[in-house]
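The form predicted alone is given below as one chain in structure tokens.
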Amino acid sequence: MQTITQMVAGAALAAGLAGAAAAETVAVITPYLAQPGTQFYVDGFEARAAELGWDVNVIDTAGDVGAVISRIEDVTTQGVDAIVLNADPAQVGAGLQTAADAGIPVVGMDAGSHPLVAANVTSNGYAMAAETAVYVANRIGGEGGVVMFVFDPFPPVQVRGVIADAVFANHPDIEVIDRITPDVSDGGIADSRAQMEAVLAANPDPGAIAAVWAAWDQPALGALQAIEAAGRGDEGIVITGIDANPQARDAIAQGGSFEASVAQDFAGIGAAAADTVARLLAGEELRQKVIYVPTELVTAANAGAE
């Protein structure tokens, strides 16, 4: 006959095994893992998921947005409990429908809104773009040539370009010299540098370019490299980005052309995405389809702050 101690121990072991068997499995799917911001989102998500005892499978399609559809279909067949998406949902609707038909909730992590995405956790791209575009307009006194780096294929970045366009259009003496969509397959810095080199060559006179507005930091860094390599770092060209990743913070702290970026709380977005998944798995019906995580403007005054 079992003793009371043995019975309690056995019950505890059974409960532990039941808990392990009930561990949620979540797939995180993105074509953009080469981007520092996406890496930080994923890190934040995984940290929170570990606290929740989940099994997480991170899938990177290495720039291939179309492949996201088949990866969604794969994990749906495998029977995951939830999917977290960091891609344009409008481009992967077939995959989202497969998940929906299987009753698997999908949460966007800086993805974009879609009827088949339960909620999108992100920063307020409208506010971030307005802040940096207004910064540029004020710094150049509302006049001069501006080079824009945008990326319309990805909704969270596309909206930034729309807002910056509106801010610059509201200043009749600001001319957008070029609106560039760089190749991001290697992260975006190298092609942005090459594209900026071409713009510099086409506008050789000092003062011809007043500013570079970039929808995220990688193009801003590429533009900075091009400007410095061309020996034009003393022209006062103002550069802004968005994300405030470590490399951008270092550049801003040096007090050169790269003057400002907006710090997204990447870890906070990842953690909030995990909490949103947890709410859905608990059966909660979400009223808020877009969940914003606060941001902060970074300049030389606070670039070194933790």
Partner chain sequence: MSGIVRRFGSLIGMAAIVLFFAVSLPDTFLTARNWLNISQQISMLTVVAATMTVVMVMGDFDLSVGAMASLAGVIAAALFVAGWPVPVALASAVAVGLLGGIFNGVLVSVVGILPFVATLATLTVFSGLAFVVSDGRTVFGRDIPEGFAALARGGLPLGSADGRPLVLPNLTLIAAAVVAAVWVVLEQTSYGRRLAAIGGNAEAARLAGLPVTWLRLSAFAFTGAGAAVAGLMYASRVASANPTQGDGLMLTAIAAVFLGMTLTRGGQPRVLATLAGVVVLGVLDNGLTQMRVDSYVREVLVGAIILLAVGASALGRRSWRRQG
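Return one more block: the form predicted in complex with the partner chain, after the form predicted alone shown previously.
Nothing else is written out below except the one chain.
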């Protein structure tokens, strides 16, 4: 038995040394690994890749988009079989071109669409934003002041803001009091809280603020802290986020002001990205350039479900 194992290992090693890839090598490149959502994609991807027997290399460029191009060039030189990208492809076109020239397929994992990306696997950001924005509009009966937290520099979050803008604009009695872009260098909670405190101070009357719509959870949590710290937790200000991270789920489950968020199936996106890579490696031509993975509205009713 032991001899057989050794023989198998030896054969695998010999194959590796001969350069004939025994396993497919796939590089996952992202500037955003430190963000919690990204970690779930990567975990989902790695789990599926392990089932498929792939050799996965996860590369993080710590926020530097230019370095993503450099790392695409490096793994192209290294000769990987496929690249999974978690960055805006419009910004890394030079790297995508390098990979395309070398015939290496690139799959987007919540990245964005691009002619050189075989397919992008993502949640429907428009739909998610519509769900929470409509939730807010319905909960406040179509009237009152709303504070928005957005982040336009990051395209997937930018589209959420666009939809929420449209939903609120469509209710004549909803007034957007402030549209805040928080400083996200520390995750976004602290600065959002500070910004929300300022808004609360500027709008001291109970009921002046009917709701806070945040394009992702961290600002929603910051706003929640500010509202509770100001002793205005009982005013019925409705807060929603998007992404349903664990901290947000906790807050929603407690039944306070933070009422709803939308859960992206990050692990599902990662797994679907792996499946997409597998289809490409099998030689399949993909017709659908964007592959959506379903999302779920999280409220007090199902917050503890995960």
